[in-house]
Amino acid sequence: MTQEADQNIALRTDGLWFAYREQDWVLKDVSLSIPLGKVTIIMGPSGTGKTTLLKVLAGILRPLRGRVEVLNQTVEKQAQRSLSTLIGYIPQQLGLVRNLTAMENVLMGALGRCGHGKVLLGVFPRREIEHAKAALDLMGIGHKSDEKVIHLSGGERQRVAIARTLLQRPRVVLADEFVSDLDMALALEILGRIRRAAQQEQITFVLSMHRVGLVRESAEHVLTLSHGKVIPGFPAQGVQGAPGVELPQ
(Lines of atoms letter the chains of each structure in order from A and count residues from 1; the text may use other names and numbers.)
(Lines give C-alpha, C1' and ligand atoms only; values in the text may rest on other atoms or scores of the structure.)
(Ligands and ions follow the chains in the order given, each with its own letter.)
Protein backbone atom coordinates (compact mmCIF):
# COMPACT_ATOMS: atom_id res chain seq x y z
CA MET A 1 0.00 0.00 0.00
CA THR A 2 1.36 3.42 -0.95
CA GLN A 3 1.99 6.23 1.52
CA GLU A 4 -0.80 8.23 -0.14
CA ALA A 5 -3.22 5.32 0.37
CA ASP A 6 -2.13 5.07 4.02
CA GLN A 7 -3.02 8.74 4.51
CA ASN A 8 -6.58 8.02 3.37
CA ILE A 9 -7.10 5.27 5.96
CA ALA A 10 -8.22 6.27 9.46
CA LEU A 11 -8.32 2.83 11.03
CA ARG A 12 -6.96 -0.54 9.98
CA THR A 13 -6.95 -4.05 11.44
CA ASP A 14 -4.89 -7.02 10.39
CA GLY A 15 -5.81 -10.58 11.36
CA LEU A 16 -7.79 -9.86 14.55
CA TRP A 17 -8.85 -12.80 16.68
CA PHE A 18 -10.74 -12.36 19.95
CA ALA A 19 -12.51 -14.69 22.41
CA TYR A 20 -13.90 -14.18 25.91
CA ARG A 21 -13.49 -17.92 26.50
CA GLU A 22 -10.76 -20.14 25.05
CA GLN A 23 -11.49 -21.22 21.46
CA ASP A 24 -14.97 -19.63 21.54
CA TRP A 25 -14.06 -17.07 18.90
CA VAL A 26 -16.14 -13.91 18.62
CA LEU A 27 -13.85 -12.31 16.03
CA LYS A 28 -12.13 -14.52 13.46
CA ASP A 29 -9.23 -13.20 11.39
CA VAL A 30 -10.80 -9.74 10.94
CA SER A 31 -8.92 -7.47 8.55
CA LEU A 32 -10.51 -4.18 7.50
CA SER A 33 -9.74 -0.60 6.47
CA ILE A 34 -11.87 2.40 7.48
CA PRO A 35 -11.61 5.40 5.11
CA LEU A 36 -10.60 8.74 6.56
CA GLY A 37 -13.30 11.36 7.12
CA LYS A 38 -16.22 9.08 6.18
CA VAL A 39 -19.17 7.61 8.05
CA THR A 40 -18.64 3.84 8.07
CA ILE A 41 -21.35 1.50 9.33
CA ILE A 42 -20.62 -2.01 10.58
CA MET A 43 -23.88 -3.89 10.25
CA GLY A 44 -25.17 -7.25 11.34
CA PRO A 45 -27.81 -8.78 13.63
CA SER A 46 -27.49 -8.84 17.41
CA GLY A 47 -24.96 -11.32 18.75
CA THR A 48 -22.57 -11.23 15.80
CA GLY A 49 -19.76 -9.42 17.65
CA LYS A 50 -20.29 -5.78 16.63
CA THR A 51 -19.88 -4.45 20.19
CA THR A 52 -16.80 -6.62 20.72
CA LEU A 53 -15.25 -5.38 17.48
CA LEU A 54 -15.83 -1.73 18.41
CA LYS A 55 -14.29 -2.28 21.85
CA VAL A 56 -11.23 -3.86 20.26
CA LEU A 57 -10.96 -0.97 17.80
CA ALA A 58 -11.24 1.49 20.71
CA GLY A 59 -8.49 -0.24 22.70
CA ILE A 60 -10.90 -1.26 25.49
CA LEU A 61 -10.33 -4.95 24.69
CA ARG A 62 -7.02 -6.38 23.49
CA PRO A 63 -7.06 -8.86 20.58
CA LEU A 64 -5.56 -12.29 21.21
CA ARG A 65 -3.97 -12.11 17.78
CA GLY A 66 -3.59 -9.37 15.20
CA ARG A 67 -3.29 -5.62 15.55
CA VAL A 68 -5.23 -2.37 15.30
CA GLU A 69 -3.84 0.85 13.84
CA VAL A 70 -5.47 4.29 14.07
CA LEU A 71 -3.92 6.97 11.85
CA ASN A 72 -0.92 4.65 11.37
CA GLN A 73 -0.36 4.33 15.13
CA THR A 74 -0.67 0.95 16.84
CA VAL A 75 -3.52 1.14 19.37
CA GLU A 76 -2.01 -1.43 21.75
CA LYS A 77 1.10 0.74 22.21
CA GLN A 78 -0.78 3.91 23.13
CA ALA A 79 -1.24 5.09 26.72
CA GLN A 80 -4.92 5.47 27.64
CA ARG A 81 -4.68 9.27 27.86
CA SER A 82 -3.09 9.66 24.43
CA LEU A 83 -5.53 7.12 23.01
CA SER A 84 -8.46 9.28 24.13
CA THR A 85 -7.21 12.10 21.88
CA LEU A 86 -7.32 9.73 18.92
CA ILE A 87 -10.47 7.67 19.57
CA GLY A 88 -13.83 8.56 21.12
CA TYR A 89 -16.17 5.74 22.12
CA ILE A 90 -19.95 6.03 22.65
CA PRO A 91 -21.38 2.87 24.29
CA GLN A 92 -24.90 1.67 23.55
CA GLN A 93 -26.07 2.91 26.96
CA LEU A 94 -24.39 6.31 26.25
CA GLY A 95 -22.71 6.63 29.66
CA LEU A 96 -24.30 9.99 30.53
CA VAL A 97 -24.72 11.22 34.11
CA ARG A 98 -28.50 11.55 34.37
CA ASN A 99 -28.55 14.09 37.21
CA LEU A 100 -26.19 16.50 35.46
CA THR A 101 -27.27 18.97 32.79
CA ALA A 102 -26.61 18.50 29.10
CA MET A 103 -23.85 21.14 29.30
CA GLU A 104 -22.22 19.49 32.32
CA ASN A 105 -22.23 16.13 30.57
CA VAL A 106 -20.67 17.59 27.43
CA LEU A 107 -17.95 19.29 29.47
CA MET A 108 -16.93 15.85 30.76
CA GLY A 109 -15.34 15.41 27.34
CA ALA A 110 -12.76 18.04 28.29
CA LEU A 111 -11.58 16.27 31.46
CA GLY A 112 -8.32 15.19 29.83
CA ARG A 113 -7.35 18.83 29.23
CA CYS A 114 -8.54 20.33 32.53
CA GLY A 115 -7.21 19.95 36.07
CA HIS A 116 -9.39 17.49 37.99
CA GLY A 117 -9.36 19.69 41.10
CA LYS A 118 -11.04 22.55 39.26
CA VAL A 119 -13.42 20.18 37.51
CA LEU A 120 -14.59 18.77 40.85
CA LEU A 121 -15.53 22.33 41.79
CA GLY A 122 -17.39 22.76 38.50
CA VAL A 123 -14.83 25.21 37.12
CA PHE A 124 -14.02 24.91 33.41
CA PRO A 125 -12.01 27.33 31.25
CA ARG A 126 -14.16 29.71 29.22
CA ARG A 127 -12.84 28.27 25.94
CA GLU A 128 -14.06 24.79 26.92
CA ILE A 129 -17.50 26.15 27.74
CA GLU A 130 -17.60 27.88 24.34
CA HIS A 131 -16.57 24.65 22.61
CA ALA A 132 -19.25 22.74 24.53
CA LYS A 133 -21.90 25.26 23.43
CA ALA A 134 -20.73 24.94 19.83
CA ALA A 135 -20.92 21.13 20.01
CA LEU A 136 -24.46 21.25 21.41
CA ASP A 137 -25.46 23.74 18.70
CA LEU A 138 -23.97 21.48 16.02
CA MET A 139 -26.16 18.68 17.33
CA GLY A 140 -29.22 20.96 17.30
CA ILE A 141 -29.70 20.84 21.07
CA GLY A 142 -28.13 24.07 22.28
CA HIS A 143 -31.46 25.22 23.70
CA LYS A 144 -31.43 22.24 26.08
CA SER A 145 -27.99 22.92 27.57
CA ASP A 146 -29.27 23.71 31.08
CA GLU A 147 -31.70 20.80 31.31
CA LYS A 148 -30.81 17.68 33.26
CA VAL A 149 -30.25 14.61 31.11
CA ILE A 150 -32.87 12.68 33.08
CA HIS A 151 -35.54 15.00 31.60
CA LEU A 152 -34.34 14.69 27.98
CA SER A 153 -35.82 12.41 25.35
CA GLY A 154 -33.89 9.47 23.91
CA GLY A 155 -32.93 11.37 20.78
CA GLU A 156 -31.78 14.37 22.81
CA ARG A 157 -29.59 12.14 24.95
CA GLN A 158 -28.01 10.69 21.82
CA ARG A 159 -27.05 14.21 20.73
CA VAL A 160 -25.59 15.06 24.14
CA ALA A 161 -23.45 11.91 23.97
CA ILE A 162 -22.14 12.89 20.53
CA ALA A 163 -21.43 16.46 21.66
CA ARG A 164 -19.53 15.16 24.70
CA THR A 165 -17.41 12.98 22.45
CA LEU A 166 -16.74 15.89 20.07
CA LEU A 167 -15.38 17.89 23.01
CA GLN A 168 -12.84 15.12 23.52
CA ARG A 169 -11.45 16.22 20.10
CA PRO A 170 -10.87 12.69 18.81
CA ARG A 171 -9.89 11.89 15.24
CA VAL A 172 -12.08 8.77 15.14
CA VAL A 173 -15.45 8.22 16.88
CA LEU A 174 -16.84 4.73 17.47
CA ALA A 175 -20.54 4.44 18.41
CA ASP A 176 -22.35 1.24 19.34
CA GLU A 177 -26.00 0.91 18.19
CA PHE A 178 -26.72 4.36 19.57
CA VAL A 179 -29.71 5.08 17.29
CA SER A 180 -31.16 1.58 17.50
CA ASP A 181 -34.10 2.60 19.72
CA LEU A 182 -35.14 5.66 17.70
CA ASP A 183 -37.72 5.86 14.92
CA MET A 184 -36.43 6.11 11.36
CA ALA A 185 -37.01 9.85 10.91
CA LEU A 186 -35.22 10.83 14.12
CA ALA A 187 -32.40 8.36 13.55
CA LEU A 188 -31.82 9.77 10.06
CA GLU A 189 -31.80 13.33 11.43
CA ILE A 190 -29.13 12.45 13.98
CA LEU A 191 -27.09 10.56 11.39
CA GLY A 192 -27.31 13.62 9.13
CA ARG A 193 -25.85 15.73 11.94
CA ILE A 194 -23.08 13.17 12.34
CA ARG A 195 -22.20 13.54 8.66
CA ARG A 196 -22.04 17.32 9.08
CA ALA A 197 -19.85 16.89 12.16
CA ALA A 198 -17.57 14.54 10.20
CA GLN A 199 -17.14 17.17 7.48
CA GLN A 200 -16.88 20.20 9.77
CA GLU A 201 -14.58 18.68 12.40
CA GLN A 202 -12.68 16.31 10.07
CA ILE A 203 -13.66 13.27 12.15
CA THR A 204 -14.08 9.67 11.01
CA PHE A 205 -17.20 7.97 12.40
CA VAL A 206 -17.62 4.20 12.74
CA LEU A 207 -21.12 3.11 13.80
CA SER A 208 -22.50 -0.34 14.50
CA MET A 209 -26.07 -0.93 13.35
CA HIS A 210 -28.47 -3.76 12.54
CA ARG A 211 -31.32 -1.92 10.73
CA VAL A 212 -30.74 -2.47 7.02
CA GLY A 213 -33.08 0.31 5.88
CA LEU A 214 -31.29 2.84 8.06
CA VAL A 215 -27.89 1.66 6.81
CA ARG A 216 -28.94 2.03 3.18
CA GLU A 217 -30.19 5.57 3.80
CA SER A 218 -27.22 6.89 5.75
CA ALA A 219 -23.94 5.04 5.17
CA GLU A 220 -21.02 6.22 3.04
CA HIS A 221 -19.12 2.96 3.60
CA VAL A 222 -20.59 -0.37 4.77
CA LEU A 223 -19.05 -3.48 6.30
CA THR A 224 -21.05 -6.53 7.42
CA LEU A 225 -20.02 -8.66 10.39
CA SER A 226 -21.24 -12.24 10.17
CA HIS A 227 -20.08 -15.19 12.25
CA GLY A 228 -17.11 -13.17 13.45
CA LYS A 229 -15.87 -12.28 9.98
CA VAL A 230 -16.13 -9.02 8.02
CA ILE A 231 -17.69 -8.85 4.56
CA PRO A 232 -17.39 -5.62 2.52
CA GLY A 233 -20.75 -4.02 1.73
CA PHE A 234 -24.10 -5.81 1.80
CA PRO A 235 -23.66 -9.59 1.29
CA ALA A 236 -25.81 -11.07 -1.46
CA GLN A 237 -26.87 -13.96 0.79
CA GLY A 238 -27.69 -11.84 3.84
CA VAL A 239 -25.78 -11.08 6.99
CA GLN A 240 -25.68 -14.70 8.13
CA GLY A 241 -24.04 -15.96 4.92
CA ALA A 242 -20.33 -16.00 5.86
CA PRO A 243 -18.68 -19.37 6.45
CA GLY A 244 -17.08 -20.25 9.77
CA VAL A 245 -13.30 -20.73 9.98
CA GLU A 246 -10.81 -22.23 12.38
CA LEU A 247 -7.91 -20.38 14.00
CA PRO A 248 -4.66 -21.18 12.14
CA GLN A 249 -1.97 -22.93 14.18
Ligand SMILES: Nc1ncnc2c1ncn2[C@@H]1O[C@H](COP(=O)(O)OP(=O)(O)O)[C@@H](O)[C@H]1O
Given for the second form:
Amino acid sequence: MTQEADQNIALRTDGLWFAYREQDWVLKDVSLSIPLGKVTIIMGPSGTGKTTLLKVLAGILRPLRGRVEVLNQTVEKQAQRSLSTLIGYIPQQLGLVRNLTAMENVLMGALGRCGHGKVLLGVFPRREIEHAKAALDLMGIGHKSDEKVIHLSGGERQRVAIARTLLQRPRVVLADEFVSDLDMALALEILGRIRRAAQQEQITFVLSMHRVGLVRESAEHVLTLSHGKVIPGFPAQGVQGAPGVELPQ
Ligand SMILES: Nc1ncnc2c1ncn2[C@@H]1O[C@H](COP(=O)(O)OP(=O)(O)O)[C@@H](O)[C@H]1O
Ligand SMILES: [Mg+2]
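With the form predicted on its own already on screen, would you show the form predicted together with this ligand?
Shown next: the complete complex, the earlier chain at its head.
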Protein backbone atom coordinates (compact mmCIF):
# COMPACT_ATOMS: atom_id res chain seq x y z
CA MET A 1 0.00 0.00 0.00
CA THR A 2 1.40 3.38 -0.96
CA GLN A 3 1.83 5.89 1.84
CA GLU A 4 1.56 8.83 -0.55
CA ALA A 5 -1.30 11.24 -0.21
CA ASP A 6 -4.06 10.32 -2.62
CA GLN A 7 -6.66 12.96 -3.39
CA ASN A 8 -9.19 10.33 -4.43
CA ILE A 9 -9.14 8.35 -1.19
CA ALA A 10 -11.28 9.40 1.79
CA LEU A 11 -10.39 6.63 4.22
CA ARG A 12 -7.55 4.20 4.28
CA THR A 13 -6.58 1.48 6.74
CA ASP A 14 -3.33 -0.36 6.88
CA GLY A 15 -3.03 -3.71 8.69
CA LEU A 16 -5.78 -3.14 11.25
CA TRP A 17 -6.14 -5.64 14.07
CA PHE A 18 -8.80 -5.35 16.74
CA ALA A 19 -9.98 -7.60 19.60
CA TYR A 20 -12.44 -6.93 22.44
CA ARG A 21 -10.77 -9.76 24.40
CA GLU A 22 -7.12 -10.68 24.26
CA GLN A 23 -6.20 -12.73 21.18
CA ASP A 24 -9.87 -13.07 20.19
CA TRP A 25 -9.41 -11.13 16.96
CA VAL A 26 -12.46 -9.51 15.41
CA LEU A 27 -10.54 -7.60 12.72
CA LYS A 28 -7.59 -9.43 11.23
CA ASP A 29 -5.15 -7.42 9.18
CA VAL A 30 -7.74 -5.24 7.48
CA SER A 31 -6.30 -2.99 4.78
CA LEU A 32 -8.73 -1.06 2.63
CA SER A 33 -9.22 2.15 0.69
CA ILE A 34 -12.51 3.99 0.40
CA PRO A 35 -12.96 6.34 -2.57
CA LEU A 36 -13.76 10.00 -2.00
CA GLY A 37 -17.27 11.31 -2.68
CA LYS A 38 -18.80 7.91 -3.42
CA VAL A 39 -21.08 5.46 -1.62
CA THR A 40 -19.15 2.43 -0.40
CA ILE A 41 -20.93 -0.57 1.03
CA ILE A 42 -19.25 -2.90 3.50
CA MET A 43 -21.10 -6.14 3.47
CA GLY A 44 -20.91 -9.45 5.24
CA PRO A 45 -23.00 -11.69 7.48
CA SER A 46 -23.87 -10.90 11.11
CA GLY A 47 -21.02 -11.19 13.59
CA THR A 48 -18.35 -10.69 10.96
CA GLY A 49 -17.07 -7.39 12.38
CA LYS A 50 -18.86 -4.69 10.35
CA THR A 51 -19.94 -2.61 13.35
CA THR A 52 -16.51 -2.97 14.91
CA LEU A 53 -14.83 -1.84 11.68
CA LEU A 54 -17.08 1.23 11.38
CA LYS A 55 -16.33 2.18 15.01
CA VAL A 56 -12.60 1.87 14.38
CA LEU A 57 -12.95 4.00 11.21
CA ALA A 58 -14.91 6.60 13.23
CA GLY A 59 -12.21 6.74 15.92
CA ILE A 60 -14.61 5.37 18.57
CA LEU A 61 -12.54 2.19 19.02
CA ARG A 62 -8.77 2.15 18.80
CA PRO A 63 -7.10 -0.56 16.73
CA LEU A 64 -4.60 -2.71 18.62
CA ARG A 65 -2.36 -2.75 15.57
CA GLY A 66 -2.38 -0.88 12.28
CA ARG A 67 -3.66 2.56 11.48
CA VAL A 68 -6.53 4.55 10.03
CA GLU A 69 -6.15 7.59 7.79
CA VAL A 70 -9.00 10.00 7.21
CA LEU A 71 -8.45 12.38 4.29
CA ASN A 72 -4.76 11.53 4.35
CA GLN A 73 -4.28 12.23 8.07
CA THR A 74 -3.64 9.53 10.64
CA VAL A 75 -6.51 9.34 13.12
CA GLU A 76 -4.28 9.39 16.22
CA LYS A 77 -2.91 12.74 15.11
CA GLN A 78 -6.38 14.25 14.81
CA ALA A 79 -7.85 15.69 17.98
CA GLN A 80 -11.12 13.85 18.74
CA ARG A 81 -12.97 17.15 18.30
CA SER A 82 -11.63 17.76 14.79
CA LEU A 83 -12.33 14.13 13.93
CA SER A 84 -15.97 14.55 14.91
CA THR A 85 -16.29 17.47 12.52
CA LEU A 86 -14.88 15.34 9.70
CA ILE A 87 -16.81 12.15 10.39
CA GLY A 88 -20.50 11.62 11.07
CA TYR A 89 -21.27 8.21 12.59
CA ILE A 90 -24.85 6.88 12.57
CA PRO A 91 -25.28 3.88 14.89
CA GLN A 92 -27.69 1.11 13.99
CA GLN A 93 -30.16 2.45 16.59
CA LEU A 94 -29.85 5.94 14.99
CA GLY A 95 -29.61 7.85 18.32
CA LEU A 96 -32.53 10.21 17.63
CA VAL A 97 -34.46 11.88 20.46
CA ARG A 98 -37.93 10.40 20.10
CA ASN A 99 -39.82 13.18 21.86
CA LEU A 100 -38.40 15.94 19.71
CA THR A 101 -39.52 16.80 16.18
CA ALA A 102 -37.64 15.81 13.04
CA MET A 103 -36.47 19.43 12.66
CA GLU A 104 -35.26 19.63 16.28
CA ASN A 105 -33.33 16.40 15.85
CA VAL A 106 -31.73 17.63 12.64
CA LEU A 107 -30.70 20.92 14.28
CA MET A 108 -28.83 18.92 16.89
CA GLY A 109 -26.33 18.16 14.16
CA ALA A 110 -25.41 21.87 14.26
CA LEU A 111 -24.83 22.00 18.03
CA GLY A 112 -21.06 21.82 17.66
CA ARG A 113 -21.09 25.14 15.78
CA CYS A 114 -23.67 27.05 17.84
CA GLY A 115 -23.31 28.79 21.18
CA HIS A 116 -25.03 26.64 23.80
CA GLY A 117 -26.81 29.43 25.71
CA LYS A 118 -29.23 30.37 22.93
CA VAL A 119 -29.51 26.85 21.66
CA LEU A 120 -30.80 25.71 25.05
CA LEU A 121 -33.64 28.16 24.53
CA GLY A 122 -34.31 26.64 21.14
CA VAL A 123 -32.88 29.60 19.22
CA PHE A 124 -30.75 28.53 16.26
CA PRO A 125 -29.22 30.90 13.72
CA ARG A 126 -31.37 31.33 10.61
CA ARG A 127 -28.69 29.81 8.35
CA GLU A 128 -28.72 26.60 10.41
CA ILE A 129 -32.50 26.39 10.17
CA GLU A 130 -32.29 26.89 6.39
CA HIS A 131 -29.65 24.17 6.16
CA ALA A 132 -31.80 21.83 8.27
CA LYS A 133 -34.78 22.43 5.96
CA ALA A 134 -32.64 21.78 2.90
CA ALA A 135 -31.25 18.56 4.43
CA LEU A 136 -34.77 17.31 5.27
CA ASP A 137 -35.90 18.15 1.72
CA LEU A 138 -32.87 16.40 0.22
CA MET A 139 -33.86 13.27 2.12
CA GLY A 140 -37.50 13.67 0.97
CA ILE A 141 -38.89 14.20 4.48
CA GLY A 142 -39.38 17.99 4.57
CA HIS A 143 -43.16 17.59 4.93
CA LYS A 144 -42.67 15.80 8.29
CA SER A 145 -40.29 18.32 9.82
CA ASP A 146 -42.69 19.27 12.66
CA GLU A 147 -43.63 15.67 13.42
CA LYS A 148 -42.20 14.06 16.57
CA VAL A 149 -39.77 11.25 15.80
CA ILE A 150 -41.83 8.87 17.91
CA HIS A 151 -44.60 9.19 15.27
CA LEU A 152 -42.33 8.48 12.29
CA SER A 153 -41.79 5.14 10.54
CA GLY A 154 -38.42 3.35 10.46
CA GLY A 155 -37.58 4.66 6.99
CA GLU A 156 -38.58 8.21 7.94
CA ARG A 157 -36.37 8.05 11.02
CA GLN A 158 -33.45 6.95 8.90
CA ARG A 159 -33.92 9.97 6.63
CA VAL A 160 -33.97 12.22 9.69
CA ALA A 161 -30.77 10.60 10.98
CA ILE A 162 -28.99 11.29 7.68
CA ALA A 163 -30.29 14.88 7.62
CA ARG A 164 -29.02 15.41 11.19
CA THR A 165 -25.61 14.09 10.18
CA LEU A 166 -25.53 16.39 7.13
CA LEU A 167 -25.92 19.36 9.53
CA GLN A 168 -22.57 18.41 11.05
CA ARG A 169 -21.13 19.21 7.60
CA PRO A 170 -19.01 16.06 7.71
CA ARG A 171 -16.70 14.93 4.92
CA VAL A 172 -17.38 11.26 5.67
CA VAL A 173 -20.57 9.59 6.93
CA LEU A 174 -20.44 6.07 8.39
CA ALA A 175 -23.87 4.43 8.81
CA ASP A 176 -24.28 1.01 10.39
CA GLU A 177 -26.82 -1.46 8.90
CA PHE A 178 -28.48 1.54 7.50
CA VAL A 179 -31.26 0.28 5.32
CA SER A 180 -31.20 -3.34 6.44
CA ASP A 181 -34.63 -3.30 8.09
CA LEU A 182 -36.49 -1.59 5.25
CA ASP A 183 -38.31 -3.18 2.38
CA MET A 184 -36.43 -3.19 -0.90
CA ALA A 185 -38.26 -0.33 -2.67
CA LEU A 186 -37.89 2.03 0.29
CA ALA A 187 -34.28 1.05 0.88
CA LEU A 188 -33.44 1.73 -2.77
CA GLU A 189 -35.15 5.12 -2.63
CA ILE A 190 -33.16 6.13 0.44
CA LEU A 191 -29.94 4.83 -1.10
CA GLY A 192 -30.67 6.93 -4.20
CA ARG A 193 -31.03 10.01 -2.01
CA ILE A 194 -27.80 9.19 -0.21
CA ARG A 195 -26.05 8.97 -3.57
CA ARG A 196 -27.44 12.38 -4.52
CA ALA A 197 -26.28 13.83 -1.18
CA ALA A 198 -22.82 12.34 -1.78
CA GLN A 199 -22.63 14.09 -5.16
CA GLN A 200 -24.19 17.41 -4.15
CA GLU A 201 -22.33 17.87 -0.89
CA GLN A 202 -19.17 15.93 -1.89
CA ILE A 203 -19.49 13.60 1.06
CA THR A 204 -18.12 10.07 1.24
CA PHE A 205 -20.64 7.56 2.57
CA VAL A 206 -19.76 4.16 4.02
CA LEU A 207 -22.75 1.93 4.75
CA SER A 208 -22.58 -1.49 6.31
CA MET A 209 -25.25 -4.02 5.41
CA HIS A 210 -25.89 -7.73 5.32
CA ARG A 211 -28.45 -7.91 2.50
CA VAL A 212 -27.05 -9.11 -0.78
CA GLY A 213 -29.87 -8.00 -3.08
CA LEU A 214 -29.63 -4.41 -1.99
CA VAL A 215 -25.93 -4.35 -2.54
CA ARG A 216 -26.25 -5.65 -6.04
CA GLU A 217 -28.77 -2.93 -6.90
CA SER A 218 -27.10 0.04 -5.34
CA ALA A 219 -23.37 -0.26 -4.93
CA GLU A 220 -20.82 2.16 -6.32
CA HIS A 221 -18.06 0.37 -4.45
CA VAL A 222 -18.37 -2.81 -2.39
CA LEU A 223 -16.06 -4.38 0.17
CA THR A 224 -16.84 -7.75 1.66
CA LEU A 225 -15.92 -8.55 5.23
CA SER A 226 -15.68 -12.24 6.01
CA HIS A 227 -14.57 -13.54 9.41
CA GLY A 228 -12.81 -10.27 10.18
CA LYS A 229 -10.93 -10.09 6.88
CA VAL A 230 -11.60 -7.97 3.83
CA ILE A 231 -12.02 -9.67 0.48
CA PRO A 232 -10.65 -6.95 -1.79
CA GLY A 233 -12.06 -5.88 -5.12
CA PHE A 234 -14.89 -8.30 -4.87
CA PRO A 235 -17.64 -7.45 -7.36
CA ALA A 236 -21.15 -7.19 -5.94
CA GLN A 237 -22.47 -9.69 -8.49
CA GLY A 238 -20.14 -12.42 -7.28
CA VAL A 239 -20.75 -12.11 -3.58
CA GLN A 240 -23.06 -15.05 -3.12
CA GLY A 241 -20.52 -17.46 -4.50
CA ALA A 242 -17.64 -16.14 -2.42
CA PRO A 243 -15.61 -18.64 -0.46
CA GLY A 244 -16.18 -18.33 3.27
CA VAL A 245 -19.04 -15.84 2.89
CA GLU A 246 -22.34 -17.22 4.10
CA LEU A 247 -24.99 -14.65 3.50
CA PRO A 248 -28.67 -14.85 4.26
CA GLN A 249 -30.81 -14.84 1.10
N1 LIG B 1 -18.61 -4.85 22.96
C2 LIG B 1 -18.22 -6.09 22.63
N3 LIG B 1 -17.55 -6.88 23.50
C4 LIG B 1 -17.13 -8.11 23.15
N5 LIG B 1 -17.34 -8.67 21.95
C6 LIG B 1 -18.00 -7.93 21.03
C7 LIG B 1 -18.47 -6.61 21.32
N8 LIG B 1 -19.09 -6.13 20.22
C9 LIG B 1 -19.02 -7.10 19.28
N10 LIG B 1 -18.36 -8.19 19.77
C11 LIG B 1 -18.07 -9.43 19.02
O12 LIG B 1 -17.27 -9.08 17.89
C13 LIG B 1 -17.67 -9.84 16.75
C14 LIG B 1 -18.05 -8.89 15.61
O15 LIG B 1 -19.20 -8.14 16.01
P16 LIG B 1 -19.76 -6.94 15.15
O17 LIG B 1 -18.65 -6.01 14.82
O18 LIG B 1 -20.92 -6.39 15.90
O19 LIG B 1 -20.22 -7.70 13.81
P20 LIG B 1 -21.37 -7.31 12.74
O21 LIG B 1 -21.62 -5.85 12.86
O22 LIG B 1 -20.79 -7.71 11.41
O23 LIG B 1 -22.55 -8.13 13.09
C24 LIG B 1 -18.81 -10.74 17.21
O25 LIG B 1 -18.26 -12.00 17.51
C26 LIG B 1 -19.32 -10.06 18.45
O27 LIG B 1 -19.85 -10.99 19.36
MG1 LIG C 1 -23.36 -4.84 13.23
